[in-house]
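One chain comes next, on its own, written out as structure tokens in the form predicted on its own.
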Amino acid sequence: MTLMAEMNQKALDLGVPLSVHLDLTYRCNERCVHCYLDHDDHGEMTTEEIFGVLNQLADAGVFFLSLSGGEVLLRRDFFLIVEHARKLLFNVKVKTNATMIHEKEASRLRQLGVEQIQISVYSHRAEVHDAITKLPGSLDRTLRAIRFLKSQGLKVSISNVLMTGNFADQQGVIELAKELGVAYTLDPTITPKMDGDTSILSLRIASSELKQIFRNEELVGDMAEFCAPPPPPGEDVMNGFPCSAGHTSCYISPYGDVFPCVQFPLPSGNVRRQKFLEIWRHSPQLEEVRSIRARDLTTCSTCSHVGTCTRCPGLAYMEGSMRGPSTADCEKSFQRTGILSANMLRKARAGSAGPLIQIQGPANPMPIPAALQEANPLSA
């Protein structure tokens, strides 16, 4: 068992929130066409409020802290927040578009001992990347920042969300990552907006093109093993948890709202009104999430993919039930193996089979190659 697996199991046994994703702001200097956030400021937590939350997270046993947005550097107190987090000995990961990072900022991130910087790059071609971000010159600024960060010895990864506008450029981004000497991760899907608006799903790539992604050796490694038919689920699988969300990890918004995950919009409390540990231990919503085992899943518990699917309970929740299937993940399992999921068979029998929403849950612990998921130690 790896050290991370041991830490996750220990946290699960003790009921400890090992990792927290904290969005500092939803404001952003880019307007990415696929973004799921509302970029207006509706009353972000103050510096002191965030310091207080960080103190509570440390007391609760949180170790991995992911700071994200929006664009985190739009907060003038960003480095004060990182400094406070590091004093509390959090392992800090920062997600940014890096357009506001120059040599001074890169040097400060190194001095503070940030573990990793994850940066979004959508194409190796400026005209494509900048069209997605709607910020002219953004690719050039982002690449310069990556080089600054690398020169400071920081660990950097490139994250690429695949959509209709950049599908043809995926190999170019892989080659760019190699040239820069950074890790590369790919999310081959588009997620709905946090308010449930699905209009941006028109940007999703065609389901038939998923097969091309899952047959790329640079992304999945041993295709014979990865794309093999799923084995029959054992008792351990059926008694297992569908996801780490709410078990060893959770999400906190810039307004203090607590959710099981950034893609699981089930309001579970607010740290402006309650102590974090009170929410973590006693929220009825989190207790419900924790009560669910694979055997309790409607439809999915009868599916041959139940032990290998990347099913996201948050996306299932957005489709109507946290115990139901996520049709996006059904589609991915089918394109991976050629075997229809129980949900797809049910829809076919009902005569309602059609285009399936293609979205991915980041906190799901089911096995999927590292290059096809967020390279995130927060996932159990």
Contents of the next structure:
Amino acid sequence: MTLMAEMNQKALDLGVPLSVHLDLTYRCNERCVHCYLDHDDHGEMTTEEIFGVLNQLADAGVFFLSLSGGEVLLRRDFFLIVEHARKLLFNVKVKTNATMIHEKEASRLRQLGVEQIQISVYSHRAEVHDAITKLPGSLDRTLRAIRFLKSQGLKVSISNVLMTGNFADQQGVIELAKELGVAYTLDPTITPKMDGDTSILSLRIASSELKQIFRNEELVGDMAEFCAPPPPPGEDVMNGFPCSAGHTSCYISPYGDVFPCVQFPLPSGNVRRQKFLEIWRHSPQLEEVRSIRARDLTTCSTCSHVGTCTRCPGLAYMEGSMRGPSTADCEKSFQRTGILSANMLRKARAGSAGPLIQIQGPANPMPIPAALQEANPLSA
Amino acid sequence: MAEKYIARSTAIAARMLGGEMMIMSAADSTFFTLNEVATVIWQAADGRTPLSEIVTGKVCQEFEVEPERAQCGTERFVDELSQHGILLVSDQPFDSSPSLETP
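Provide the structure of the form predicted together with the partner chain, given the form predicted on its own shown above.
Now the full complex is given, and it begins with the chain already shown.
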């Protein structure tokens, strides 16, 4: 077990929220076609309120702090917030489109000791990237910012959300990341909008394209190992937690609402009305999330993929039940291994799924490579 | 032996977790955990208190360690962390690191 995994286990045992994702604003200067946010300001927390929240998070033991949005640099107090966070010795990661970062901003981020800047890049071609962001010139501005940040010695990571409009440019973005000397992460997940609107799910890449990604050894490493059938789940798997959401991590919106995760819209409290630790320790919603073990999952507990699936409880919640399957993850498990999930088989029996195809092979558990998942230092 | 002064770098992230101090260097993302004794030394590293005073006043008193052994262990700990830029060392009292205040 790595030192980081040990500390994660310790945080889990002690009930410490090791990691928090804080969105500072939902406002944005881009209008990405796949974005799940409403970009109006419905009453963001003030600078003082955010300072107060950060103080509480530090006291609660939070170590990893992701500052995101919307576009964080639209807040005039952004650097004051980062400065306050760094004085409290958080490990700070900033997620941004970087279009508002120039030499001065890059230098300040370096001076403040920000750990990593994660930047969304959808294509190496301006016509594709700008069509997704709906901001003309955005790719040029983003790439210029990446060079400023690199020149300051900052760690930069390109986050490439894959959808129908940019799937063909995936390799181009990988090459661009190499040329810029930055890390690359790929995310094929498109989530419903916060108001429940699922229309943007039509932007999800096709199953055949997902399969192509899972067969790209540059992304997944050893393909045979990555795509191997799952081993039979043991007791440890069945007694395990689905993910870190609500266990060692949570999400706070610009309005102070607390959720188990940014992808898990279960309102669990509000830091404008309650102390953070009161929410973290006593929220009935978070307690319910924490009570769920793999053995409690409807359908998934009987699935051969239960120990290796990337099942997102937030996506499952948006589909109707936090204990239910997340069909997007069923699809990933199927495309990765060729073995249908229990949920797919159930639907097939009900006459709503395609032909049953099963591939047998040697059992060999394989974690999802870092390049294919959201960079979460707490992931098991 | 010349006196040493130690201070915590501000170019790190740090947090206590169950009696251990977690530290990550922003420069190279090296991750450390400090045990109880090392945490006490870390917390006392204000750039103004002489290292010998930290050893006698903190390590020896709080953990009932012989002064010679405590001094030796502390020196090793300081050397290791200073190599990663996590502790700053000087032969004069000093302010820890450049301020994070907005210029």
